[in-house]
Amino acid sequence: MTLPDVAVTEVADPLAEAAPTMELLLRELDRRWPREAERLHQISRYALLPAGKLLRPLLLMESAEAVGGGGPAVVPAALSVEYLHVGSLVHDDVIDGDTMRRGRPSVAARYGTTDAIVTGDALMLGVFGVLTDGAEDAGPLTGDSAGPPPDRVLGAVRVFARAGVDLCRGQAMEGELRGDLGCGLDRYLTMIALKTGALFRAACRGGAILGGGSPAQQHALTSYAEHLGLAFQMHDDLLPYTSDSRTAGKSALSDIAAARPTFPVLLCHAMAGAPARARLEAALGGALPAADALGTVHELLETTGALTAARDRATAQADRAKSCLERLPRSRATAVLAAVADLSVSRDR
């Protein structure tokens, strides 16, 4: 599907332009997971629906369209990245002991740890079956039938497999960094580039491959995704200090209780003088009740300027993401991708 060369500034509301795509994804997600089914299916539906932001599926759809492909043929691939994402969240909540997800009980809290682990496994293992939907019906050179050409699907499978491994590497590294305020920003950024960035890269690069993008276009969208992933997670780390738990959909105490060295906290540790650093270490070392620790950390983030610095760095990454889109033909799709970068550092959940 070829799009007209439309200047980004000519699209008045890019996110509104994405609404039909989001509606298509939601309809197909609901269709694939009917309410009446066996237990594992029901738990999977609970994890998937009501849907979250569907950001990663949207990225895949718009990346495919940005290189001249996309449309209904890539919907299964777009949903498959959501399954990988949600499966990883189900496992995260088990690992972290979190009882809330998207403003309601997590899968583990509602159904128990065993069913949560199995559900996360099923969602992630099911990715490749969904990703290859229709590939056997497509010709070797064109994607005129049910799905994209098999060679493109194989390329996307490789990207998704790599993303799954990178996600696990990031999770393991997060555990290694837990409680270590001296780990440094470089190691932290490596960790989030793996744990959070993996699925952003999979969505954008996978979409570019499925849409028939050139190597240069694939590289541009991969670079966009890498900066977007950093911006998204940097901003996500700010939410406990800028949003209440109802808005964020998850307890603001989670990072504190788990002693996770998040981006603004590590900036604070680097910027603080010795007395403030000692208070920060005490707050995150279990010396205070979690609620008191959160208040102390918030105060230190404000007084050291770390909160402002973290916002600025997140915004800078979003701007770098948008600059990568300049290597692509301007279109409605690139306008949507640029708007997603802006949204990643302005959202409240």
Second form
2 protein chains.
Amino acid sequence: MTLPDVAVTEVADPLAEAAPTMELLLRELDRRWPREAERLHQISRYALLPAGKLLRPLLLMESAEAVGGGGPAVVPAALSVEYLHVGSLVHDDVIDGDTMRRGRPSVAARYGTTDAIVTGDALMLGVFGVLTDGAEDAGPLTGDSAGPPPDRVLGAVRVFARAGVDLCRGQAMEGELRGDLGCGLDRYLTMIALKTGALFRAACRGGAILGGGSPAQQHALTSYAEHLGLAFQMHDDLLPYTSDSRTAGKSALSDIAAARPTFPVLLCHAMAGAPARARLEAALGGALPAADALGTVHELLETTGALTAARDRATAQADRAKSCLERLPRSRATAVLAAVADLSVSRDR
Amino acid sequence: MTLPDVAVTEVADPLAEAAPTMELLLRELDRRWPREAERLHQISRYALLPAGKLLRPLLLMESAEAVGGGGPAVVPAALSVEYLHVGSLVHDDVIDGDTMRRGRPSVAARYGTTDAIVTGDALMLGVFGVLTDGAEDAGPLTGDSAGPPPDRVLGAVRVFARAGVDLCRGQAMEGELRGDLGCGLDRYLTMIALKTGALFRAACRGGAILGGGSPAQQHALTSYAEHLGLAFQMHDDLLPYTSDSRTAGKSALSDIAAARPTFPVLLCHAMAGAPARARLEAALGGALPAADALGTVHELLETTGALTAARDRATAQADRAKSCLERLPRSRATAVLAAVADLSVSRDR
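What would the structure be for the form predicted in complex with a further copy of the same chain, given that what you showed me was the form predicted alone?
Shown next: the complete complex, the earlier chain at its head.
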């Protein structure tokens, strides 16, 4: 179980109920990526293991279960959403020049740019092999050779491909917004719906389709995922200002250095009067040393009320995510999904 | 028709018969990538248009037709193999630092590394959207709303995903072989079967599956593609030594500078006696200025007979490709495929 223990014990019991699912995912991930000689395989293994939180695979498993069709048959699809996520992170680290990921050297730092690009490609393309080989691969695991029916698998392929392209659109848009404090909250929200929301949507909608959910159930889980994605990213943007940066694993300095417009900063820009806005722009314009800039930004986020407003909006999105679950039959799975929504705005990293 | 005119008139009439297919592909490619505001879309359009030879889409179309199931219904799948190809070229140019592609600035040179990585990702991921949306999208074009049946589309997704991963394996392996003249022909042939062969195989096998070919027909077209891929890459490696580099669009100097072991060079290394081998290693070891190295390599390729041997082996692969076609009913499509095999070892660029 790689979800942080503190969250599991503090937030709710339902997440503890996800433990068997997490163990299944971890066991299967390890089985599929043995230590092998081929370089590309080795690097892929390095990128995937030790695994991260496996949040997206968990969402897929629980979404499938929430509509009555989860279990081992959807494990390959669940892992494939992780490949898509990790493949995009590997490329992200090339793009941003990030040398650390999950507390150890990024693929780019450890193996170089060339292998990082190629490995990211292989992970992303492999998604669709794993999705469509599901029927065969799930066999030995389940003792049941039948994976999801072909029309459901095709539906999942379509959803994953769309999510992958949306993720790229979000990344391209993020590049355009860089340094643009005046981009406005709307464009920022569109960007994070694409960049962060896409894979949450793929996981939940894909799970609902593979699990045989009705159109209404698919819709409910898609909406859940969209609100969850917003809540998750809004909270992520808040982390540097609400917990010490070592715990957050990500520093406000890095956001400032990269001139990344983040949720609280954009809210602050929108809420502030002219003088505060001018100070914010100066702080983020590279005029001050980064540490001083951070102090100024933090102070402005507090005094304008932006920090509180951002926190409230993130919580509201998590609440809306949970309310979407009311359209589904109450089950262990929906309780886990609700707990994930709570966790998305309470985690400290 | 973007295949070089000289090849069409010199080689055979059958290729001229591919003209309507090529026109269909070009029209559809242009329709699907209108000029739009979104940056990622613009860059994708720049990468795709003006189109290259569209050789892989043509192979898919003709393979489908060869088994009795071609036409507009498989156009989306045909275009998707081009997206996979172009996406990988966009990343290749980032990796190799190439600033030119098809006679104009590469995506990386024109838009920068970040957008090139993201655009390549979007093209590769988009493949699976186009493949699975085929049924809907082919509708207006064909006046027939039914695309290929779901089981065939799933088969094609599986083949494309596998091909995509193989392509990456080939690229990673190419990196490993760089500078290693002693890597041996076997490893080189494995590498090009992955790197170049993968997409030819995806195109032909994918076409055979989507067109409803029998397992024997699928196998025949897969074998055709594998031999074609070898012939194509062997000839590609020969181009710098058999035509002037401007026509070839690729220079021997670049292969030498990148310490890329190529087919004639590896053959030469295997065939040469100790003194010639020592001279070859010195020339490719960076000891000489590139132009002098090229002169020496060229001379050694001639005197050891490696150039002739390489040409013979490429032709033999093209012949084997053609012989695979005998297992299919004779048709316009098989004539085009045979002509492509001839072209693969007679083109001068």
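What you see is a predicted model; the values in this text were computed from it and never measured. Residue numbers count along the first chain shown, from 1. Take the two forms, superpose them, and find the largest set of C-alpha atoms that agree within 1.5 Å; that set is the rigid core.
Superposing the rigid core and comparing between the two forms gives a CA shift of 3.0 Å at residue 37.
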